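First, one chain by itself: the form predicted on its own, in structure tokens.
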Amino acid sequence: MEKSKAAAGEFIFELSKSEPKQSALYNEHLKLTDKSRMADFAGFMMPLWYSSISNEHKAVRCAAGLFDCTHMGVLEFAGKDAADFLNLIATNDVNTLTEGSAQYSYVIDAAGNILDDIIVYRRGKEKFMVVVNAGNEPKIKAYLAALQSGKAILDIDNPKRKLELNPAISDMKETEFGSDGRVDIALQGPASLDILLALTQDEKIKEQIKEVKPFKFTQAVIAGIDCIISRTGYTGAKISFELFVSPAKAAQLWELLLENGKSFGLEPCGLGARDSLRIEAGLPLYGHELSGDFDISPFEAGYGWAVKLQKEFFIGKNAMQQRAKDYDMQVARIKISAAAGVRPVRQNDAVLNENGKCVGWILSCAKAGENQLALAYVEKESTKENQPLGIYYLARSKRQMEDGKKQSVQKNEQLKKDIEAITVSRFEKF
């Protein structure tokens, strides 16, 4: 594809700086942790941890963890054009969604730039709920507005192509949305179902919740609170739920879950565990294993199945077709020792093959039990399971630079490994 054409289809967005907002559960966090453990994340003040990252990580794997996801964007698309509009802007096939089903997808511009990864929930024939990343919410809203006003290009090969669809798009987090407003609280881990069931004595509702399968959802009143109960989440837990409730009811539900979950081992979890869990499971984060400095595509990230190139058209299809053909790098999940005295692996540390050649770079890394698990962007040949690799630590200090350590490493450079690593399966469920 010609660069001039690609540039013509690029959506440019600059986020204006502002003070971080408080999530719907901000005051609940201050009851459980000190302000020093709160940090600006995606424009919201969020807890880094409550007890410790390792304790919260373990709780999700062995019992259950509760996460504040009320900062995430929740949008409604409604009306006769809603399905077709979403199918135009999403890479997956929205038309295959039945009511009560959810679907992972991407929003990309006409030039092929990934604007966000999303989950689409079909609530009715003409009603959808779409969850977007908090950090990308302003950009996605601006993009949708540009599409509806005709300021964003739909097709770089046909720049005069006009949008003839006009669904009603609303922010479900806003007070003005009304009684059906929604924010997200995530309940993740093997004890999650038991904790949810403990909130109601209604046997019909219990059966309704039990019947929900992964990437399906239902709507029910539990403990007097209207909830959309979805079997989704981003921790790798086989049993996981996201609960979408009115912003006005979020604190009440949070407190009820913590109170009723105590006997099941439920722990409130912060951003640290949220990150370590998704890395351990092999799940990408926008800006790291998706898009970001390396412009990683869904195909490279291991999610090519969410880009339906057989669809007649979606915005950015031509660019995605090209990306599907010519990529030679992929995201791999690798394991490194976390024994006492072993330095943590960090973003941009070099990944070496058995011959000491740089074949890629670390994207994210976290400690999980006795190991460090990392997601790395490497040559395809280095993604095979059980393949031995090496890690070269970049310079962390002036002293290390003086001793000859590099601050950056280019692909194909020959280096001496600092620690051994091995490729493991790309994804894992717990």
Given for the second form:
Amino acid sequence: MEKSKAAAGEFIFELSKSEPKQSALYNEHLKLTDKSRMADFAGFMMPLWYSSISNEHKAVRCAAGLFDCTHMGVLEFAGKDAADFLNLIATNDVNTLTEGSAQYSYVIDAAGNILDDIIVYRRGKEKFMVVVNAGNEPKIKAYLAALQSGKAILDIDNPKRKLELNPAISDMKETEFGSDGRVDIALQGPASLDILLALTQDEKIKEQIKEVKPFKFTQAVIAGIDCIISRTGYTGAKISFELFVSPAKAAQLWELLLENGKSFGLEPCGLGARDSLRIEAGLPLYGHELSGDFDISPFEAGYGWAVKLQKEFFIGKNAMQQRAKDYDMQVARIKISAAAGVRPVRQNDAVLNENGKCVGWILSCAKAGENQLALAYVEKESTKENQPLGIYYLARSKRQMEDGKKQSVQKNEQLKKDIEAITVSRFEKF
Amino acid sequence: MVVDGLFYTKQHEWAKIEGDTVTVGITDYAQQMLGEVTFAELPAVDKQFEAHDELAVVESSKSASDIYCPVTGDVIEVNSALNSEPELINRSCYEQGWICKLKVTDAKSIEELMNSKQYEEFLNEL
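To test you: the structure above is the form predicted on its own. What is the structure of the form predicted in complex with its partner chain?
Let us now look at the entire complex, which starts with that chain.
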């Protein structure tokens, strides 16, 4: 395939194909589910489900779920330049981030391409932990290396702009990182706090954990394991934690949580439930509701607040200024029936307005209880809550094509809806 | 789980042969791979199919999979219970979750199918 010429300031990265890796909890999964239910996701063999997607989804909404997120990238930025460096490469403002707090942010190249959405945790004045998407980790590492070696452009309007910051960047998942190494295990759902508290007899530590507010974290030793305990997550659960532990201790903590969480209704959860929960909550997935085929910007995704245009400079600021001004499409959350006999809505199915005009497309969809919840990329006018919409299913079989169903739909095309839908609030907490 | 007395395809359909009538469904292996089935598109009664034609579509929350016709014949009956309870395919793939019945029009097409022992061996090699 011929490579297209890169735009100015564009960071080009091509991932070489390789065998999927095993997460730190791979052997734990094989104890709980069949190998055939593991699939290559973002370069790792991960479980799709253990009991069933709907059962695991329900557990997180009614009790708690345990997720292997040890495939996620965890990087440390340290030293006197760390804060300034993160402020340069990420869109949110690290200066407003206090110790023990976490912040959602974006990494964007000088041409304005979104490279990843990340969470920055401030562990100290000069110490940060940054969680990146597993699928983007190799690209982000290559980008950081290119920045540090002066090979990546910082500012297309001022190509001479040089990086004068030199933080120590390390991979916290690697054994070489040492005793403070970290991987992510997520414990999500209303019972998750009680499950955590049951792991320790120490009243002081119990109080310490209870005091952690959303997007804050603390560090404590529970059941002999040193944990960064963070009130963050990807399920929309009001009470939810991510536990960052040494890769060597991950399996021990996983087993301990499953064993002790049983009486609280804790279920191990696979990628299927992870996806249905985040869709139900309205949270974006890189490549679907962010960047991806439609090159969706943070503003369109509903996260303009995480791009601080008032900052004096960050990489990609010019492009973001432009994109903050002109956009007429947005991500909306819509509800469709999931009654018996209703065909599941899928990515790229067309979204129609009341007059049958195509106003956008489905990005992700999942069943959540009695409904299907979908995230769709639609005209701004159609994102208002309680707006009646229609869905047109694309052809998914030869027979449907013979019946005249289309395989793709353009915007403004006039179509007959197959099923009704309605716009609901952009996000929902549970 | 593989049931003795049924015949199988490499795409994990099963066929129950009774005279010139063949009942078709998907195997336990297939339903496990699909996950929770949420929709089944059934063929039209009287429609004619050749062996290997796309017969039906079974959708789960994560995928849409074509079901191929194991034999050549005409559809004489479909399992309309699947319209309201597609999950029967998960709960009872060899019994209540059958997809349709065909009247075989080319007996030769049956000869290509595997018996339960051959299918089990095929599964072991996957």
